[in-house]
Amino acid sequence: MQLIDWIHAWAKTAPNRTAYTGEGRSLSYGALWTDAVRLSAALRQFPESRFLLRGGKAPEMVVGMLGCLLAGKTYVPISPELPAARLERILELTTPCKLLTADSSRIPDSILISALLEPLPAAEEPAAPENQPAYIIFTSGSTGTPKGVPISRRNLDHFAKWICGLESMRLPAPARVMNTAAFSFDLSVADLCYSLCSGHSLYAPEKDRVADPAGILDFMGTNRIETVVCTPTFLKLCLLDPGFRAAQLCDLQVVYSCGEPLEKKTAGKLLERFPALRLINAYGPTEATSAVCAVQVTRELLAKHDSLPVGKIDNAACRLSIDRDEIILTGESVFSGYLDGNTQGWYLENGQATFRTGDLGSIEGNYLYCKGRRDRQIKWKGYRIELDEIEQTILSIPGVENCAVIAKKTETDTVRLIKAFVVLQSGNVDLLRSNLIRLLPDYMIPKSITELQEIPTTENGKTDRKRLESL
C-alpha cells in the first residue's frame, strides 16, 4: 500500500478528524485530501517537475507535499529562515523548478500555494513511477555547496510501511503526535509518515512555544501529546524542566529519538521520570529515507549495555552490514545517488542500491551500534553538518586569510559546540559573523569564532586540529 493510499483511506473513513495543526490552524483529513487534489490539478499545468515548498509549519506545507505526490511532482522543502544566498544556490541546483510559498511573506518569483487551490478539474491520474523522486532534502556538503538527496516514491512508501509497522510505535488512532523538526530536516519525514498513515493527529508548535523547556511542557500538556518524534538534543532541553515528568504529562506514551546519538544518561533520566514510557532509539541517514532501524530502550537494556544500540537487525528496513568498521546499507530504503549526479558512497550490489554511510559501527548479536564517523561530518541538534562546508564558506568571505573549524565533543563523543579559528587580513570577528548570517543556516554558524595570528599545523603541514581542540 502506498503512502497516498493510506492518507486517502483516512480521508474517506475519518474525514472530520484533525490531520494536522500548525501556526494556529487545523486541517482535517477530508480537507487535506480535497486541497491536495485541487493543488495537484494546478501543478500538472506546469511543465516543471520540481517544486520548492517554502514555509514554516503552515498547513499549506503539508498540502503542498501531498499535492506534489498526487501530481507526480517532486517537492523540495526549504525553511523560510534560509539565508538568501543559500536559497539562490538551491534554486540553481534544482532548476528547472517553481518556488511555492505557504505564507504571505512572498519573495520574488514565488507563487502562493493558497492561490493554486481554486476549484479545478480534479480527476485523479495514475501514480508516478516508483523510481521518480518524491522529495529532495538538502544537507551540508563538504565542498561548500549544499548537497541534494533525492528520495524516490518507492523509498518513501517503504519507509512509511516500516515506521508504521514498528510494534513499539503503535497506538490506537487517533493519537496526538508532536512534530519538532523543520520540514526541511529529514526527521520530519518520520512524524509525517507515522502520523498521517496511521490516522493520527500531528501538532506542530510555533517556534517561540518550544524556545524553552516551560514552553514545551505547556504545549505538550495543552494538546495532550501522546507521541513525540524528536532529537536527543530536544529531550535534553525538556529534561531541564523538573515538571517534565509523567505526573504532569500523563498522556505521553511514546518517544521516538533519532538524528544524533542518544546518550545513556539522557535515556536513563527520561525513563526515570516516565516509568511506563516507550523510548525508541532509531538510526539512519538522509540517504536512506530518514531511518532504517530502531530499538526500544528499556531499563534492562540500559543495565546490560555499555553504550546504547541504535537498532535491532531483525526489524531493520534494509540490510545492515559492516565493512572495515563502516556501516553499509542495502535495499529499498537506499537512494540512487545525489542530485548533481555524484554517487559518492552509493553503488549497486547484486542489483540493489547500496550506500556506504561513513558511520563507524559494529553488529553485536541482534544489535547495531554506531561509533562515530570516518570523516569530519558531525550531527549537531539533529542536523548533519560537514565542517568542511563551514570552512569553505568562511574562506569565501573577503578579508579571511585562513580558517579551521572543529567540533568540541563530550567524553561520550556527543557534539557540544562548533568552534571556528580564523586568520584575518582585514575586518573583524563581528563583521565575519554578520557575513555568515547571510550565507549559512543558523545551526551551522560556529558558536565561537577566535582570531589567531596563524593556524597551527602538524609536522607534515596539515592543520593541527588536536591542538585547536585544546584552545
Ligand code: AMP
Contents of the next structure:
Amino acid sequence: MQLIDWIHAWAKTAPNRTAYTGEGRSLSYGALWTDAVRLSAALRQFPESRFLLRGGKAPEMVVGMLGCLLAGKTYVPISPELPAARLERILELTTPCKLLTADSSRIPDSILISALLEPLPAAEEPAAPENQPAYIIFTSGSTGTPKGVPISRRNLDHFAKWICGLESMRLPAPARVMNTAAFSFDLSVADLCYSLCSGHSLYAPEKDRVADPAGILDFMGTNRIETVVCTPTFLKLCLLDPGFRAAQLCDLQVVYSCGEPLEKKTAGKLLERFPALRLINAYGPTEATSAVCAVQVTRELLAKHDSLPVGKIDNAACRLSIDRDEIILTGESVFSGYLDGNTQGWYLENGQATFRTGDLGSIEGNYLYCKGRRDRQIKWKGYRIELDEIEQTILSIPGVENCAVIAKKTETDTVRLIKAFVVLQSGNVDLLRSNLIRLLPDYMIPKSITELQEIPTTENGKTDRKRLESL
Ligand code: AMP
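Form predicted in complex with adenosine monophosphate (AMP) structure, per the form predicted alone context:
Once more the chain from above appears, this time first in line as the rest of the complex follows.
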C-alpha cells in the first residue's frame, strides 16, 4: 500500500478524527483529504513540477505536502526563518518551481496555499507523473551551497511501511503524537508518516511554546501526548525539568529518538523517569529517507553495552554493511543522487542504490553502531552542518582574506560550540557577523568569531585545526 492510500483509508473510515493540529488549528482526516484533493487539482494546472512549501506548523503545510503527492508533483519544505538570501539560492537550485506559502507574509511571486483550495470545475486531469520525486529536502553542503536531496515516492512509501511496522512504535489508533522537527528536516518525515499512516493525531507546537522545558511539559501534558518523535537534544532539554517524569506525563509511552547520538546517560535518565517507556534509537541520513534502522533501548541493553547501538540489522529498512569502517546503505530506502546531479557517495551495487554515509561504524551481532564521522560534518543541536559550508560562506564575504571554522567537542564527542577564525582585509567581526546573519540560518552561525593575523598551518601547509582548537 502507498502512503497516500493509507491516509485515504483513514479519511474514509475516520473522517472526523484529528489528523493534524498546528498553529492553533486542527484538521480532521476528512478535511485533510478534501483539501489535498482540491489543492492537487489546482497544482496540476501549473507546468512546474516542483513546489516550495514555505511555512511553519500551519495545517496548510500538511495539505501542501499531501496535495503535491496526489498531483504527482514534488514538494520542497522550507522554513519561514530561512534568511532571504538562502531562500533565493534554494529557489535558483530548484527552478523551475513555484513558491507556495502557508501564511500571508509578502514574498514576491508566492501563492497562498489557502487560495488554491477552492473547488475547481471538473476538468480532465492529466495523469500524475509518478516519476517525479516525492520531496526534496535541502541539507548543508560542504561546497558552500545547500544540497538538495530528492526522495522518490518509492523511497517514501517504503519508509512509511517500515516505520509503521516497527513493533515498539505500535499503539492503538488514535494515539496522540508530538512533532518536534521543522518540516524542512527529515526527522519530520518520520512523525508525519508514522502518525498519518497509522491513523494517529499529530500535534505540532509553536516554536516559542517549546523553547523551554516548562513550555514543552505544558504542551505535552495539555495534549496528553503518547508518542514523541525528536532528537536527543530535545530529550536533554526536557530532562532539565524535574517535572518531566511519568507522574506528570502519564500518557507518554513511546519516544522515537533520531538524528544524532543518543548518549547512555540521556537514555538512562529517561528510563529512570519513565520506567514503562518504549525508547527507540533510530538512525539514518536524509539521503536514505529519514531512518533505516532502529532499536528499542531497554535497561538490559543499557547494562550490556558500553555505547548504544543505533539499530538492529534484522529489521532494518535496507541492507546495512560496513566497508573500511564506513556505514554503507543499500536498497529501497536510498535516494538516487543529489538534485544538482552530484552522485558523491552514491553508486549502484548489483542494480541497487547504495550510499556511503560518511559515518564510521561497526556491526556486532545483530546491532549497528555509529562511531562518528569520517569528514567535517557535525550535528549541532540536532542540525546537520558541514563546517566547510560555513567556511565557504564566510570566505565569500567581501573583506575576508582567510577563514577556518572548527567545532569544539566534549569528551563524549558532542559538539559544544562552533568557532570561526578569520583574517580580515577590511571591516570588522561585527560587520562580518551581520553579513552572515543574512546568508546562513541562525544555527549555522558560529558562536564565536575571532580575528587573527593569520590562520595557523601545519608543516604541510594545511590549516592547523588542532592548534585552533586550543585557542
Ligand atoms: P540527517 O541527514 O540530518 O538526518 O543526518 C544524518 C546523520 O545524523 C547521520 O549520517 C549520522 O551522522 C547522524 N545520526 C542520525 N541518527 C543517529 C543516531 N541514532 N546516532 C548517531 N548518529 C546519528
